[in-house]
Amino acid sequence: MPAAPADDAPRSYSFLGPSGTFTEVALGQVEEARGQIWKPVSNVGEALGDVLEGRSTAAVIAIENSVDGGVSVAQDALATMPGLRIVGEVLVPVNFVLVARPGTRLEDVSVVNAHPVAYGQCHLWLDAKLPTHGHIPASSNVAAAASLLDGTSTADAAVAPPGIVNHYDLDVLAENIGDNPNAVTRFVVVSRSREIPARTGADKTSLIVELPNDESGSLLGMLEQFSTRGVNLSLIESRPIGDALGRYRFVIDALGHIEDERMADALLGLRRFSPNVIFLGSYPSADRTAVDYHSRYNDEVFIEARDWLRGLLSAEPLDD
């Protein structure tokens, strides 16, 4: 394993490039990375490879959107790439322009270019104003815009995020395209470090689970481990496991920090219940909402059953 860097030595992040991008954008909310060196790379997999390799002390990228909900891609190389943490997270609200090389016209567009998020995002505005329009995926929003100009898309239009003229030599056809003004994008933080960001009472603990067998029962089992200590979930999504049809892994959000005693005790459930648990990390909730439980599941509620038992087993005398 490459050596860490001097505590003084600058610090590299990852992230999904080119330089415009709404993946940027997250990385300028990660008060760390402020005056480090920032790294554009082509996909995920390179930027998650670059912190396992140490060529980047973390990287940032989108895992979940108000809209399409979770980043597929993200969430496959979380569950595959052993031995990454995420240590924080951040919200990028997401909007869209139209651009076009200078001179074009939104009725000569008959081809968007346009990453397959965003046109998913935008797709009923595009199929109003541009009922015959056809689609050519690209590899980032800002990738979209710029193949416009470097002859490498015979598109007439792309979409791309707000501010893509101060980048690119390009008209804006139409501002505020996008299908829904509240779109939000989930942006994570992934390093290699083991320390757990403190618990603030406003925390997400993110998790990969495997079912234990294909049967009856074995979700809701899952689902118990969290319901029955009054863990709420915000997220939970299942991706293929792919050696076999009908074999899943579940990627879970849970409202709460590991040293919850309630996050815990839901911990060594899932440990004894799956015959795998990916844990990837309890970290501060970017919206800083304090998470809120019954007080059965106080802390002090789980350390007094211990308590309990401990005093059985020992053959304490019992309180009068």
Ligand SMILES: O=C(O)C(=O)C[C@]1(C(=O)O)C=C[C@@H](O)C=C1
The other form holds:
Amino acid sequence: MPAAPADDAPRSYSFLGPSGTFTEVALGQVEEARGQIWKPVSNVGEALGDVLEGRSTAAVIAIENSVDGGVSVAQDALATMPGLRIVGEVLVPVNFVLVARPGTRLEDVSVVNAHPVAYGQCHLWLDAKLPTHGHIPASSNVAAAASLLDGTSTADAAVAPPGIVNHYDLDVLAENIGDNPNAVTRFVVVSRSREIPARTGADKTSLIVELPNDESGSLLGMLEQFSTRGVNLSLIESRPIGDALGRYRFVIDALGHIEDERMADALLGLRRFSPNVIFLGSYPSADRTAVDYHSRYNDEVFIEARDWLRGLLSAEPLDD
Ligand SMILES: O=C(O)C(=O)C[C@]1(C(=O)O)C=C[C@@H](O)C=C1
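With the form predicted alone done, generate the form predicted together with the ligand in the same format.
Once more the chain from above appears, this time first in line as the rest of the complex follows.
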């Protein structure tokens, strides 16, 4: 295992680069990262590898977009790289421009370079304005834009964040090309620390859960672990496990903290039920909205019920 850095050593944060990405904007919202080392990397796997192997204290990665859904590359990496924990989340409003080399006109564009998640958020506009265009996937939108100028791209244009013109000498062919003007991307801070952020009352718990094989109703059985404890979910997505057709794992965000009795009890239920539960972390939710739940799922109600059971088992004489 890599040696732990000294307490006063500068901390390093890996993020999808180069400079100018939405991921960098997200990192800017992470208080602990201010004044620390920011390390641009080429992809999510490299960012998480940096954390696992001790080259970085933490990584910031995109995990969910309000238009395009879960970022599957990030979900799959978290499912298959044991030892990582989510310790925080931030939300970034996203919108996009189409940029090209100076002098290019919109009608000259036949191939567009874009990160797949950004492309998924702009395809209505692109299909309407450039119906015959082709798409080349990029590692990030800023990398797509930069490659138009360094001679490495065969594309005519790139989808990029609006601030791109502050970094590169490119023409903006169109603004606000996102399909939804209110699009938001959710980013998570991933670390190797086993320390769970303190409970705030406005928390999320991220999990990956597999279902028992070939049991009818097992999806319902998994959901019941949450519903019978009054735990609400804010995200549930299936991702293929990859070893056979029809085998999926579920990526879940549940509202609450592992120290909430109802969440702890749901986790115990999941652990008994599922062949594989990965606890990815409990952390304050970005919108700081207190978790709403019925009073019958208060901590006190769980504690009282446990005391009642203990009382039934004890040899103490009954009170009159
Ligand atoms: O960070 C960036 O700017 C990216 O290009 C990556 C990314 C992503 O990975 O989802 C980030 C946010 C946007 O929603 C689209 C793309």
